[in-house]
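Form predicted alone, single chain, as structure tokens, below.
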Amino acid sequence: MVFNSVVFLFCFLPLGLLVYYLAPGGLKNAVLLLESLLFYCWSDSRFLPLIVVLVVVNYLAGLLMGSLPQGQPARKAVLAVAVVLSAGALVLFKYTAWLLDTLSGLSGLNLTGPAILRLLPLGISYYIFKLISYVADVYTGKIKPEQDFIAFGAYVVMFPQLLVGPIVKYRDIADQLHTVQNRCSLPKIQAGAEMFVFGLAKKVLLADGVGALWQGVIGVWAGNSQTTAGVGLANASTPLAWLGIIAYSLQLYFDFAGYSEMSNGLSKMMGFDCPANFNLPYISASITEFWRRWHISLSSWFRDYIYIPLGGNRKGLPRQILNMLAVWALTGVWHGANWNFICWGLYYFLLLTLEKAFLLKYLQKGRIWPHIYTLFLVVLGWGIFTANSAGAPLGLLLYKLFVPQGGVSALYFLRSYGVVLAAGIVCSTPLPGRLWAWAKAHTPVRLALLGGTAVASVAYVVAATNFAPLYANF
């Protein structure tokens, strides 16, 4: 079940909120936990035992570490066991099939493994990182272990954050989990509903709309066969190839940012204030700034639990570069079990290292060219990111982008998708935020904008644009 579906919008969401609001304050966490488990099982109940076991293991690990004094070696042993079990589950289900396929290709053997290891459990990349951050914070003394198992379970499997995050740390919402009275105020519900509506619009109006352009260029593939009409990247002209990869860049942003905004809106409607996951990343003037604005929760997770524990920038430049290499290699691996994701992570490691070494000081002095530089490299990076998709091999894409050639013209696609492309570009800037800030001071305008956006978005959902979010696959 996805947020942009008829079942969720007209069944699960209204009934779930009604029961949650009617529940007494002391029972809200229990209701949230039950609703989250129902949401999880609705999609695939086969992995329910896995998430239950991991929740229990990390809950008990937190209690055990809390009962041991700081500095005692047993605390570190408990942390190691909890992290190994959690990370091991992620590796087992997310990377085993890829590793076996790689070994099969190298050795010539037929290494397949159990069929279940080729299935990706719902949300595993996100809830595993939640669990690791929790036990790590308990170990370092940043938080006290959660005593209430219901509250802890509700935090881990909270359905607004289950499918594609964001990765919210326990310490960010611990107090709200224990707020019994007035957790759900009318201003929070209103603000959350507005966030959800605009996030839904980003997903179904912009991401799905502009994504059709990219699919029109490469076609939709199943296995080695093209299943729907598309000109095919091999037949595209250089301008059309650039138009397609720009469309994919906009699709990825609005898909993920929209879903994150829906997630935070739902969380706020249920009484939880969660940090924003995106902050207009395409207006960045450096790659360094871009990663402060894109997938903020993931960047902060790697900073807090990988980069800083490895020494950060405290042990000299060579060690800092080595720490950055570890972080970006893991960032690439986290995004998926494929070599293109590893190359994508290393690509950003190289760019960030160059900026840190000498380039950033020049970028900070520029006005226009730093934005062009950043957008060019980010769009090129998305070409690496999507290189495992059928129909868009990296070699062919780079050839089409950088070796001028003829082919199918971009004019037809511009006529068909020009409006949604223009809307996507405008909505990547601060302009819509400024418009909304003005509209909030004028109630009729605010209601008209909100109502029109909601009606248009729901109309598209009813028309079956219930495409799963792209980051659900990661």
Given for the second form:
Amino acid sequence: MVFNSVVFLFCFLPLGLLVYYLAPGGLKNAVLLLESLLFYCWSDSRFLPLIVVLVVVNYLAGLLMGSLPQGQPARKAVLAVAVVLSAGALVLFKYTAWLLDTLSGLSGLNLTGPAILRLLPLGISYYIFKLISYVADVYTGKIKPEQDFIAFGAYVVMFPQLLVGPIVKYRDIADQLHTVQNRCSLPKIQAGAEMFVFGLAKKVLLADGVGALWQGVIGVWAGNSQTTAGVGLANASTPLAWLGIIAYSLQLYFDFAGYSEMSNGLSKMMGFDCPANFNLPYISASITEFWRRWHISLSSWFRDYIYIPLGGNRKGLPRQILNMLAVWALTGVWHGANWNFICWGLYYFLLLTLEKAFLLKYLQKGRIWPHIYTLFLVVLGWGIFTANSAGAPLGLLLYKLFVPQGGVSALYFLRSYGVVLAAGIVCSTPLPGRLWAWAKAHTPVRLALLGGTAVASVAYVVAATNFAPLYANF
Amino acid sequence: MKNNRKNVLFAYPALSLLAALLVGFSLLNLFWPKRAQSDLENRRLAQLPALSVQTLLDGSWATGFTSYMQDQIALRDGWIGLESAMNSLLFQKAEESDILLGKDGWMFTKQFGISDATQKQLDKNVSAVITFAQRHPGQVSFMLAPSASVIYPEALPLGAPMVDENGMLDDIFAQISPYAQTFDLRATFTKNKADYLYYKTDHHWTTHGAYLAYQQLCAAKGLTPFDTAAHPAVEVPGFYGTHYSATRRWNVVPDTITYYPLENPMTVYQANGETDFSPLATETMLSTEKLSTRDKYAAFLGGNNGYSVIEGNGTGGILVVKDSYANCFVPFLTENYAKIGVIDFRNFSYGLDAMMESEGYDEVLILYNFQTFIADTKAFNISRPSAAK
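Following the display of the form predicted alone, present the structure of the form predicted together with the partner chain.
Okay, now the whole complex, with that chain kicking things off.
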């Protein structure tokens, strides 16, 4: 079930909230857990046993580590077992098919493996990272292990974060999981509901709206077969190729940021304050800054559980660069089992290393050019990122972008998507935030904006066919 | 208490508004009457799926329920109209649901490219026509109606990168013309483009467009065309076609359908085998009751029946192998032939060789529109060899 569907908005959400609000404080976690399991199993319950086993294993690992004194080697062993099992499940379900295909390609053998390993279990990339963050934090003593199995289960599978995160750490919401009285207050519910509406609008008005441009270029694909022909990247002119990946960059941002905002809004309505996952990434003045503003929950996970444990910047420059390499190779691979994601990760490793080595101090002095530099490289990065999708092979895309050439012009697409592109660009800046801050003090304006956005978004939800979030594939 | 509630309402105005919208609309939605069919969308709507342990466990109930909620939402037509109006007015989009919104109320099928699958299908269909024509030398005519966007390119949205349909038509005609008599209508249509040749809200040509094509056929075959002056035409206004269904263009101007009332009987057959047909019903060529529904074009030839036979006033037999473009074209043929057979491969899955002999057809007209012909997955049946031989 996706948030941008009628069944979620007008059936699951009102009923789910009603039961949750009516439930006494002590039962709220149980209600959240049950609702989340229903949400998870909605159309496919095959992977339910997997998530149950992993939740039990990590819960027990937490308890076990908590019962052992700090510094005892057995603690490390427990951590290792929990992490290996969790990460192992991720590797097994996410990468086996790719590894087998790659091996088949190299060896000439026909290795297919079981069919179930060719399906990506819903939300696996997100809940496994939540689990690892939990056991790692218990191990380092940052948090006390969760005693209450229901509360722990509710944290891992809570439906607002189940499909595409954000990867909220247990320590960020542990207190609220144990708030029995007044967990949900009216101001919080109001703030959460507003956040949800604007998140929904970003997804259905902006992301889906601008996403049609890129589809007009590469066509609509189901796997490797084209269901609707576009102009074809091979026929596109250089300006159209650029316009296409700019549109894709906006689509990806509003798709994921909108979904994260819906998720955080829902969490807030249920009494949980989760850190923002995006902070206007496209206004960054360096790649370093960009990665502090884009998919914050993922970058902070890699920082806390890979980069810093490896030594971070405390063991000299060569070691630091090696640590960064590990982080960025893994960040690339996390997005999916494909070479283009690894290339994309290494691309950022190179850029960040260059900035760390010398570029950052020049960037900090500039005013305009650092923004142009950042946007150019980020948009190009999304070109590499999407190059695994059918219809946009990387070699052809780079050829179109960097060898100026004619072909199908960008005119029609500018004409038809100009307004939504402009809206997307404006919404990538702090302007709408400022407008909203002002509107909040003017009730009629606030209500008109909010009501209008909500009604318009529902119209797009009804008319569209529930475009699943792009990040559900990673 | 009352005062207290009022305070909450004012203290949290945004929450009050959103809660009222969510709860109010969810309740409205619960009690909203459910429909079997959407006339505007021209399709069946999903119904509440039957509940069973099996369907619950395999997820099919949930999938069905999701579609049911989506299709049966209260005010569905209004929501879609709002979305379309916002796309046009606010976002200034030049297309909606794969239909281009052209100038002067024109709507065109969007065709920016040809997928590999479509190209393969086209090649297959062309070679099927050639194979069939080779088997029946001198008997086969091939008419392919161009898309409206080829005749009225100036009405396309600015810079629309349409596929080179002219080039493709040239190529198709060049391939087929050595084996069959071909009818390329572009010159005729372009010359008469001031006439009402295509519907603006539908993907079909008008009865007048079909008549011009028919005239061209008569000229080439030396036939005397049906005299439109001698037959009173009936005009049915208020036609909102398939393009309108897809786009819901807010400022749509409806089309007018024209027909000539003819008494010639048409018998629809059920095909039991290659040459074994049993009659289902005999009526006139026009289902007048369809003219009062939204899908008015379906009045012609009673829709897309697999095999039907019309008694004409002329001589000889002609078999028309067609898509729905022929539905308003075929009535004119009653002037020239005694027996007109009509085959629509979407509802007919046999070869034609044996039935041409047994049913007595000495001519075949293959009549498609470009859009259908390039993608039709059934048309290749035309070259299906006879099982009897």
